[in-house]
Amino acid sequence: MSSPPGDHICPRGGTGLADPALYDVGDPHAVWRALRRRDPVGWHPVDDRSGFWAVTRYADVRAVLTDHAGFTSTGGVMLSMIGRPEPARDQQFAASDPPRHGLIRGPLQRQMTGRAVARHAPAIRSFVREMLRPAGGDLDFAELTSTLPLAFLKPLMGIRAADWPDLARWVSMSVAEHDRDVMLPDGPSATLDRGHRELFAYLLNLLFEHRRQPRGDLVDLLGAMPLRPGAVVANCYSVLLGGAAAIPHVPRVALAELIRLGRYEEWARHPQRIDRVVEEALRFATPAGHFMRLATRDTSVGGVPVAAGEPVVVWLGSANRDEAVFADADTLHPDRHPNRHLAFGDGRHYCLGSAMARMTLRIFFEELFATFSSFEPTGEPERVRSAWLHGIKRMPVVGRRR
């Protein structure tokens, strides 16, 4: 499952952080640990013409994410955008800076507070119970949780269950274009472009459906803003991608670790700790592995000079295992407190759907613990090959129902 950090050493002190294979067959945590000690802000070449500054310590990651004046989101927020123009610049809340960012995000944020999303809790619980109802015996836990995003995407956006298999594949093509399960014969770039095109076409049709028959959800809210259809679709894409890609990997990674440690039964016996369980699962898994910014001016990060226009990539998975912030950082602790993890980012771009994600995960863990008494592995988990999405795509287990 792991390989020594030296296997990933690149010129000029790089460690292959942009290589998707590191997150599949390598050991990114060993690499991040070494970087936090020796080179917490270091230049990592992608090819002969481009590269990025990798930021791996918690304090430096927060400093970049909270300084929207010094580090812009308008040049794209993923490594895959290096050298590519951001087509949604200033049209999508994820690819804009204040004040434009607030104009787009503000109305959405009011519909995504903890109080606002609480009304969806009964429907989400019903969905999760139905999802878990037939499960037991030999199963693939990754497959079992593959539909979890529908629990909240249906009420938020009107996504139909019948559309989910195609949508899930296009989402994977958009964030894990190097993964063999979804990569097209023409290669990663063609896979990424195809995934984007299919998602945007689907979301444009969804917008037109909402205009014919409004449903009072986020798609209708975006459609009522003074935005072009392309910008509406780009923002729908942000909402869809963040939840659909990342959320299922939190319970997968957490359960895989609990099985490895033999601690599932211990966690399941204490439902009163569920809120801390969710936060610790988020910290430990950190499925959204990185975010990119571009320096707007000559500046420095952690005392290292950074030139205007250079890409700066913050590694959330590394920040959330920083020993200077989290005691025993590589261990899953159900009672960890405080737990100011960065799984949802930080600053103005803090995850729009964080309240919905937390509620969905809380309900999922409650129902999982109530339904299953134990799990045992029947094979090794298989990880996603992606520099952005860090998680598990196959996870064979035996689950014993109560």
Second form
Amino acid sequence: MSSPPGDHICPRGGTGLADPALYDVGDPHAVWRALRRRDPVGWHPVDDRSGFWAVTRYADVRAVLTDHAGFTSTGGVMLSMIGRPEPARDQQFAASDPPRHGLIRGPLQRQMTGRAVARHAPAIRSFVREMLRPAGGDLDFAELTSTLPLAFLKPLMGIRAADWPDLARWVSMSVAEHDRDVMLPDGPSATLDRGHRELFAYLLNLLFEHRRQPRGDLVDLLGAMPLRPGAVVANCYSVLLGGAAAIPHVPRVALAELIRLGRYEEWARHPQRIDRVVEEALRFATPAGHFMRLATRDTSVGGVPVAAGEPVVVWLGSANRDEAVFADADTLHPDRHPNRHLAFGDGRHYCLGSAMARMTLRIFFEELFATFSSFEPTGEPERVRSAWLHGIKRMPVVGRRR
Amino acid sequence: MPTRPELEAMLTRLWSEKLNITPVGVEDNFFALGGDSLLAADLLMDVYEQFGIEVDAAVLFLKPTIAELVDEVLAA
Ligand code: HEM
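Next up, the form predicted together with protoporphyrin IX containing FE. The previous block was the form predicted on its own.
Now the full complex is given, and it begins with the chain already shown.
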């Protein structure tokens, strides 16, 4: 970093944007705001040997995400992969570049369009109603929303409700390895390895099951592709992790802000622009906080020279608060329009599950607004300690049913 | 059903092939030898195809030695 913008708002002893503590006890938005203004493409050391370019402005983030020739996904796409080899490169579509990327993603994509996912709407709505049915009075809104991914992971992958507590923990270990709730005594790196291996083992068993009894879902589709078994499992892993990790944080972060502003009732009374509510909640929360690429050649980002091989990390949560694009960017506006946020990324890697996530969130907000007339906080929300997953893990509230 | 020494020999050969190293000992850790999760999944699929046994994947991923794997195959 050329200048140390916003050092005072980083937690003590922190190492800047890569420090997971920034996202649970610090103020990442203040840090991002300062970086956007003074150091929009800045070098951030991680340790003596490594570092990354942090890209915080909307326009620069888009430029990186849409330039697949200049910035590769094959070196891993999360900061936790810096300095680790990516064994799934060129085999998992999330860790591949075009054209290879499209060969694997294409067939999945056809099952994940708006029209294709709409057939799951009735099942998702009854799942969400069941989720909300017993809730009322004193509750932890984070716990209440923790099973939301199951609404679609069941039909998409054949995942059983009984497996969810384990899966949710392994997913957390894989994306929030520094969080006290899941970190193993051996530390973050061991936590990451363990979570990852547990998920791989689970998914390989799931693949065996699908071979015995096909369900016509995404696992079967991947299993039938000309891929080695390890690659099939690695792609199942992408879908599971993408699907499971981020989505519950969208309603949590949005509701926490509505409660803070005292505007839940107003939002809940006017649910006719529910699509805009969903987009604004996505923009405001941006739970998948960053993605990484490696420069393929000497190039530049926002006029700053970047050398071949260097990691470039785009901060989606920052891009989505860029005042150059979003007026009054730090305010949650239910009616914001247009709202071209980057919560699902951009370019060829644009979230495979975006249509499913949007539909599920729409149904969730509709049911939430129809079920609860008001919420009051009974404690401070507790955020997740992770440089990647930005969200809330505990949120004590009192909810009043209509 | 192959005996333990036969299984150990077969699995040692399979591991050597996958990891491209020799020798491999029955107490060696698959991941410490340079194996990764993708290779582990390939290996279990090979075990399935050669022996017709679905080993619980957690064994190789969490207790990644040939000795543990043989125990599991013999128990199945
Ligand atoms: C609110 C929820 C979600 C958010 C915020 C989100 C965010 C994102 C983002 C930003 C990317 C781009 C990654 C990159 O550029 O490297 C992405 C990719 C991906 N997402 Fe999501 N996602 C969500 C839900 C889902 C769901 C529900 C699924 C699956 C059912 C899913 C599966 C995937 C997959 C497989 C990729 C990799 C796509 C590729 O590399 O081509 N995501 N997601």
